[in-house]
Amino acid sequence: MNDVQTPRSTHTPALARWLGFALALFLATGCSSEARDVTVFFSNNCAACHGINLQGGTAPSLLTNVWTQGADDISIARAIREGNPTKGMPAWKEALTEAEIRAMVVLLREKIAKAQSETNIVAKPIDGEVVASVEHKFRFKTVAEKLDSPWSIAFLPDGRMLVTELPGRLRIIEQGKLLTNAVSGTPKVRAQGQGGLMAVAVHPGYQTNGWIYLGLSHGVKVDGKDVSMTAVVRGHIKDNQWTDEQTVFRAAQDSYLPKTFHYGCRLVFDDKGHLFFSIGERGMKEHAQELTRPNGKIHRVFDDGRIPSDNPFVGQSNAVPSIWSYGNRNPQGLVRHPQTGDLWETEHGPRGGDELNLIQRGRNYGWPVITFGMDYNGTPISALTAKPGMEQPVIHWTPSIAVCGMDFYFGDSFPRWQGNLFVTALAQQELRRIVLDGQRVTQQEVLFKNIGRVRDVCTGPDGLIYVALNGPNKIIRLEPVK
């Protein structure tokens, strides 16, 4: 796995014989057709030379970014596969499958990122502290505290903020104050695991129709077992009560699952009366490729739930007619560019391979046939990162940042952030600013880090940026500092 120039003197004939013996032993005892944890393989076969954290041993450190055979994923995979006999590194192509070689690349990316994170300095601000980013100085102000797992933010035209709490409550923040009582009468949810009351969105015509939309994990019992699936409803709020509820989307009951994760669930309107929403594959990888199932898809319906006749799979007896795209693992962010109309999506990869996608009609986004990640237990999922007929992400994050909600900024408070895409992350606890040139990412900046799991971001009518944090369970906003 040596992909850097190694001094000839570091690989003695004895070491070369030892490496050859290790390879022969592995081929005799450890090479099976079953997926293996590449972390164990690395520890047993690579760490002696490269160091368990890539800090180097008998071979130089791999943390210097000096990779003589190339530092891109393809070059690293080739180095693992073919080795470098002149430097004493064995070829692992007989010991590792192509899928395992891909997983090994992910492992190396994780180790490199971990080492870099220990030296990079990123703001971890507190209320009132000034942060100097590339384009703007800003400070935080806490808007609301003591929430219970805030999941989604939306604003009413009068400036009131709606916030969902995952256990099943809808809260209102009015004039900077969190109302004591949650909105009563909201739909019952299956609040287990990652499920609960998730997305909230306000209809573009709210001032005339008053519709508010909720995405949730809808639960039922089948044969005495609790099962659930993502559902969408709409209703009105009158005197702090949820009323006039209507079902916008509910899947066929035979598609409901007992698992309590990967619900996806973001809600986005276009300017033609359509509602887009996401459903994760619910932990069933193969379902994302099956058009007969709703999970692992982006859907499009009219705002009342009717199916548009120009949806890509309308009229096919073996397809759910609301499907707009498929092969999506766990879509956690969904937003429409207010100027171009492009639909952008972020989705969780497994261990590696979080994606930023441009969602287009009828396209297949590949999961789990292609992925830049591996499974959580260190075993591979696929050898393929690309395949004809399947879309590539605009970018992918490997290692995973656990990408979540996002929003385009077009406010007045931060003029040099106009048109930037703001993306949240759970595991890495960060807010990223992404600069786009059309449909191409040209720059990323981490604005802050490690103040909580960053669940959602939303531009307020005042032009300020509002962020939902899990962990401290509060809403904060970014305010400009001159």
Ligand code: HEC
Contents of the next structure:
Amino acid sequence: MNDVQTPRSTHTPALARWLGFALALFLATGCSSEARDVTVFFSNNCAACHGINLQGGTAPSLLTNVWTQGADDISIARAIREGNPTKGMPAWKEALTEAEIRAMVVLLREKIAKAQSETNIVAKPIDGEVVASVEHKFRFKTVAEKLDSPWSIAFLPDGRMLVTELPGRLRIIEQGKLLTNAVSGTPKVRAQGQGGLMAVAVHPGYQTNGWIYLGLSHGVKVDGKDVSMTAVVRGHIKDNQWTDEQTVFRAAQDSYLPKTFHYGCRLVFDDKGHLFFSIGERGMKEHAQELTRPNGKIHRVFDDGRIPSDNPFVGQSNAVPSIWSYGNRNPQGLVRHPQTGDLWETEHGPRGGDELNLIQRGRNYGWPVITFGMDYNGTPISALTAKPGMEQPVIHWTPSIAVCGMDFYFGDSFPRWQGNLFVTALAQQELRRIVLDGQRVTQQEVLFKNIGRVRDVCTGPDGLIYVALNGPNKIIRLEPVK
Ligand code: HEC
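Structure of the form predicted in complex with this ligand (previous: the form predicted on its own):
Now the full complex is given, and it begins with the chain already shown.
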């Protein structure tokens, strides 16, 4: 399709130019204005030789981990595009667009992962059962049960644990006991879809100022319609009551949206008085590239909500001044490395392309212009996985694991996990341990799987690792076993 060129002439009337452009676009999208589901294309065109589950047939199995054309995404895309006609693999570049070839790679990765998951046995532990992982033996213990969609965990310096429940409650676990009553007077949330009371974080100066921060979906009615946006407040807890509430971030009302998903919503402090927080693109993917909008961004404000004058887009006309980075789809994890100060983020891709990113000032993380994923219905989103001026993820998970909250481990209970990054996954129901060499991922281990959607992870002051599970709706903790 690359030989199709848009006719160009300065003398061509506008309409003819437009028609030429439309024709080129029409041809370039595979002679079809309809986005095509590559799953269907695979069944109709590839399965006859490769088998519907890639197990092989007249063509070799694609599950053997042996790739004669190369194992990386680019090589697999090339193998599909160019084929190997003398060996019986047709070239597909006339039949598939570049974006569809990219989506086909995602589909192959999904099928391979599915086949592997049937042979790879990962621990599915029950309470108290010992798990022998690569570096440590551990078991988990249930800390609190009968919660309602626990979303985020934070600890107060006195050891009390704060847990948000998505429908809009803040709970306290004190000396291993879940207090019966939720904290009263917490802000009203729009608890629909993925929204509700999401993040909780404790100010680094809590000992003296007592501030606790909440991230939530704030709802309003505009012309009789419910719209919402991620917002941040802070307050104190006195006698199990939320008091002294102040607004830290609230977006302009005309940016509020009716969709009830992709709120992002993690909160992280640095050691210079800043608060970072994430807002997902709220289901409006093109908004992630627009600096006039708060959604699809990581933001930075002072702890009281003031805008730091050294934020990257301050003074740029119409740009939301709190924006720190953009092109972020749905950032569900945000954490600061306690030693290097690096800001790490996890982000849900669509179908494929979940990302681990290093967030840097003013950078564009590419959504939806570049992505390693495809749309949920099997149609492509973009042919591009990279573009100058846009950041690459440190790693991406394709197929998606639905990556969520994370934390660095620097506790005392698991000496050989020091400095590791613990990452949760909702869809794949995993807790992953990621080993880093500086800013590079060198190893990943799935510590357990399939005991619930894993929403958040947080090191306790006791050096144990606390995990929020959705489904079973409980908090568990990992304890070392000698
Ligand atoms: C007519 C049979 C046939 C069809 C149809 C076919 N393939 Fe193949 N395919 C082959 C054969 C044979 C090979 C091995 C070629 C070789 O040895 O280099 C192959 C190789 C490949 C490879 C490279 C594997 C490697 O080891 O590097 C990929 C990827 C692939 N096919 C994907 C597809 C996809 C996607 C489709 C559908 C769009 C498809 N194939 C349709 C026969 C087929």
